[in-house]
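First comes one chain, alone, set out as structure tokens in the form predicted alone.
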Amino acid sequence: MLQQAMHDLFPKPNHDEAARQEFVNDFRVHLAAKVFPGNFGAYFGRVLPAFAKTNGREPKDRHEVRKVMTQDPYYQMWSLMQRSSQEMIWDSVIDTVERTLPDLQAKAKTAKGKGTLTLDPAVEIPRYHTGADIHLQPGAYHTDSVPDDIAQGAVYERGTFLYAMGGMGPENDGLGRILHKFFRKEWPNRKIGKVVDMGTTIGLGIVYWAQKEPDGEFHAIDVAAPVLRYGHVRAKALGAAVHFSQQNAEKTNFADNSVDLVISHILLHETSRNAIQNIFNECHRILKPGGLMLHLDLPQAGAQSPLEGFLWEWEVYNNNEHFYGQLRELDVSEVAAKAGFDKAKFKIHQVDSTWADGQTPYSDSNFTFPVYAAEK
């Protein structure tokens, strides 16, 4: 298993904690290389044919597939372990959180650092946040157990580490590379000025941004404060200059034509297909003209097999991702258009998912990721 950075404000888990996280960690990488491709054989070599006995064709597309295979006892039984494995990530890891929290708390009030950070208790948490808890971590990113809690945000950096089977790398910052590298792949000689990550949570994207472009001005938002409220203490302990302030994307603070570079890592499809549409008009309203939007997010539909397009939105159905399944279908270029961006300056890069050295966000990937650009 790679092993995670830890640094002073990280919830270090002991050795039992640690060797639960382990097996999870095993577990997910066994279902991920073992036990999920055994799906295809089910479909091809059962379900398929007996679609095709029936209805004499085979599935149009991922709905109808989903109609079958959801039926088919291999899947059953690869989709009950895959769910008990998201299940195990949140209880392995929140132990070590409860058992540290009083000294990360500690340390919080007494952490040395650059960046600032900004709260606004009138922030109203959206639907799309409190309908369901995102990725089934109990209480979300957004629930508050004790004063200036830091528990969420804790949990969701170790979690997120297993979730992903250590595929972000040691530091979690897989996907702030990725953009990272885009960005100055396309624009190899632009100056960074003031940049905005919008639904940041604990910053694992901003924070190496703010590394690799010191002369920057790095701003992080989210609408939840424990996810804030550890990311400013661990943005510190890393060294990284961000400032992280509590606002909603779709409607933040930031005044018009203020924003050299707008970002955000996979925030869309936690949202919903208003909320989009409001981000995509906040971000043009604060972008100065030239300015730049930047959103990497999971794969649309495309070119996919019914197959590929019904294994892909496992999460939809089962991991409360409710939102992606309309993303995945979702024209984003009439967004920007309706939010006031040229056509003409906005297009869709498909983003190789490699990060460093050959490795990816989960284990043996193999795909890109869509961004989101524009000019203003």
Contents of the next structure:
Amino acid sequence: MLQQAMHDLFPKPNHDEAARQEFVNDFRVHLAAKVFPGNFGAYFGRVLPAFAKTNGREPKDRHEVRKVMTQDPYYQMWSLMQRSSQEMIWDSVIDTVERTLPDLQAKAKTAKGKGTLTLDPAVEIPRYHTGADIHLQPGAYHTDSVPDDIAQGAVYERGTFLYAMGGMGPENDGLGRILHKFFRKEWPNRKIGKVVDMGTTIGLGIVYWAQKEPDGEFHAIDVAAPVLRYGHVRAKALGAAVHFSQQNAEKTNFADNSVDLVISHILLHETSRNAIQNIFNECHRILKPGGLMLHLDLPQAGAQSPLEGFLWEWEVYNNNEHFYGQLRELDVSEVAAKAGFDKAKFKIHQVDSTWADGQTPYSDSNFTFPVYAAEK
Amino acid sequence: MAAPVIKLPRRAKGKRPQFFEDPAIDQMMTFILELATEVSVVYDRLDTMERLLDNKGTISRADVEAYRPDEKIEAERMARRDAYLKRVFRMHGEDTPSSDSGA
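Okay, that was the form predicted alone. Show me the form predicted together with its partner chain next.
Expanding to the full complex; the earlier chain stays at the top.
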């Protein structure tokens, strides 16, 4: 596996923990490369012909595919192994964090560096985070297990690296690189100014932006304290000046017309139908006239075939990515218009997923991320 | 006195989907995968010891704990784990049409 960069605050695995994490990684590579493609054989060679024989036609959409594919033994076995591998990621990483947490907490207390951290215990954790633990991380982003806890942030950093099988790069910041590269391609001369990263988690994306744009003022918000605490010390360890604060992107404390650029990296699909509207309303309120918002997220259903659409939604049903199902069909331009953005200034860009020379988070080199962009 | 043991959450909130009609099959697979993981860990540990012994003749537990494979050795281990996974799960898909039939 591509080796992850390990800063001072990183939860470093011991010999056997590392072996366990390497195995989970290799198992997921095996599933992706050798087992997942078999679903196409099962569908076209067995499931589709049986459906056509019974119904005199092919399945018309992914919902019909779901009904029959979930009964196929090949799919069932792949699915069970895929689900198990996701659970194994977290379990293998939690071992390391439990063992190293006292040391990490002590280092966090004395870490020197730039940036600030402002917590607000009054911020309520929204139901879309408390209802189920998103992508199966036990305790999700917001659970505190010890005072001044950073554990969930540490678990997240190593766990998401294994989730992506290293595909987000050694600093795990591929999404920040992809969005920043797109931003500078489209707006090469734009003054960076004051930037707000919504749903920052541990600041993987914003730290990269801060490193690339020394003239900017970088704010990173999230509802969950443990990931913000970890993000703050991580940013210090990496020498980035980022101001982390505990705020809900649906209702922040930034002043009206005060922000030049709002960004997010795969935030929207982890919210809700109401929340996405509130977030766009809030972006419109805090942006300066001429200010820009850029939300990078996962692909919509669009032109995907019924089978592809069904397979893309595996995460919705089996990895606690519940709102992603709705976002895949949502008319985001309507959400933006309702928030006050001029329709002519809203655009969905399909952005190249290459974050470094030929390196992408997914093995499909044609893969693109939608970026929902609007100027106020 | 030993430091208090920290316990982080281990189970994700939310209903676990059931993939097979008999839930015992779902459970059984997690047992098998955990066992497969541990066999792989033991193999890596043995590999570490063999490599250290090749170089030093005698080793301590601390040597094993401190050992980290370099890129070349990690690549060898990855290839070995790949072959191992193919062996363990070779039955899956034996009776399933090949993916060449469409996509």
